[in-house]
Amino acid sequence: MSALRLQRAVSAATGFALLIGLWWFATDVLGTRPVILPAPEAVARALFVLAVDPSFRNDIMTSLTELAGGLVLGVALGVLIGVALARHRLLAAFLEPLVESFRFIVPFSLVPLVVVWFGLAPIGKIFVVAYACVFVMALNTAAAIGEIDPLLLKAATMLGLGGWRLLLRVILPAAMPRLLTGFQLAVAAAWVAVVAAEYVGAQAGLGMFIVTAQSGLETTQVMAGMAVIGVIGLALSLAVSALRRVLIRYEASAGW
């Protein structure tokens, strides 16, 4: 581990330690009621119990499955829209007003309508997740393509590349760093969206788990669920960061 990474790890650990210290002070020293803020050790015990609970593991897998489905759909559609915005004037003139209008509609506001359309089926959450990340990918893709050196595209065209070959072999590889940034933002937006969507219309999932616990005033369970959501979100972010480092290193070695 490099010195910089070690320093970052120590800083992160220090931040978490300070947070837990303040949490302990509020519960054990100030005596905050457990129904308002349970003690760290109580939440830790709840996490150990949940770790061996098959129904809770099913909630996690449900949320991750809905996340994966929505990401695949939203990212693919977002990249296609972004390419159209950057490379086709007529399509851009048609799509840009729609993108600029719909991207300001909060995905969570669609949940009541999605429940009417799809009921409590997972496809509804997949739709919300796809909606949450499609515009992030579209705008980042369009911006990434717009930043490509025109001389690179001209040289590729002179070598006989065009259409899909130009897109796949030159444009997307050249835009990869910005695309990965967009993907990282899309993953974060998608994870928030899937949990939020489960608050209202779901039969399983981490969001549904928290709502069920909250209805019974089981604050310890609520905070345990929140902790799991945060850890999974952190793991997803680190995974995308690792993918970014690998792909950008490969780009540099391949001369992209």
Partner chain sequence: MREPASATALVAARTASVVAVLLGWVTLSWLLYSPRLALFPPPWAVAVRFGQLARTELGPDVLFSLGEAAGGWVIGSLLGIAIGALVGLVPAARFVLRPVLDFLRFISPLAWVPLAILWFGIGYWSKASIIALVSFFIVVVNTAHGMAARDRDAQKVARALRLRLPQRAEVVLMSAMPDILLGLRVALGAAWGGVVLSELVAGDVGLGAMESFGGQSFDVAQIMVGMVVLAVMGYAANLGFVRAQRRLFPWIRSNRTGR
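Residue numbers count along the first chain shown, from 1. What we label the rigid core is the largest C-alpha set whose atoms superpose within 1.5 Å from one form to the other. Being a predicted model, the structure only gives us computed values, none of them experimental. First, how it differs from the form predicted together with its partner chain.
Core-aligned CA deviation for T14 between the two forms: 2 Å or greater.
If the structure you just shared is the form predicted on its own, then what does the corresponding form predicted together with its partner chain look like?
Here you get just the chain by itself.
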């Protein structure tokens, strides 16, 4: 186990050394203009400055709040829709045309709409984020429940479980692995949507931060903001993996 971990660490170190090396080569040896590609050390310095900047902390908190709001809304609604799709034929017949048509509406194409509707308030971003993850969650929930071994359900019914108890005690644990896969995808989609929704018409947030820096031609700030976005995305993904290990210890992780 530790040998594997060591190998991974070496692999990551080699990869990043190569990346930083290429970057350094491009800026210092080829001499690209800083507005096109700033030096790695300039971006690192910008990150240190931003770390103590209260307005940047406000940007991060705004983005995380919008993420949390949209995620809770989208995932809750998605799970409900998914359960209905998988377990109730009449409701499924009602919901399926809705899901199959509305999921093709690109969530980002809602951005100008919510700016007109809600102005610069975070509620508009929460709407976009929830829209971005509701269908992923619904389809994965439906698939997760549909994949459950029918014998398991029959056995549970025979043993006298039904209704909510069947849903909570049998269906939910049996569907949990795929459900968490859906959740992982939903978190990733939501984080993308947060940043994207903040590009246009926002008062604070990481998306607004990098797009403002771009219009001021401050490439160093743009790249520092992107690095922060990446680190938060990585942390979110690791958190979901940890949740996965806690909730379903028997299931191996799905890597690529």
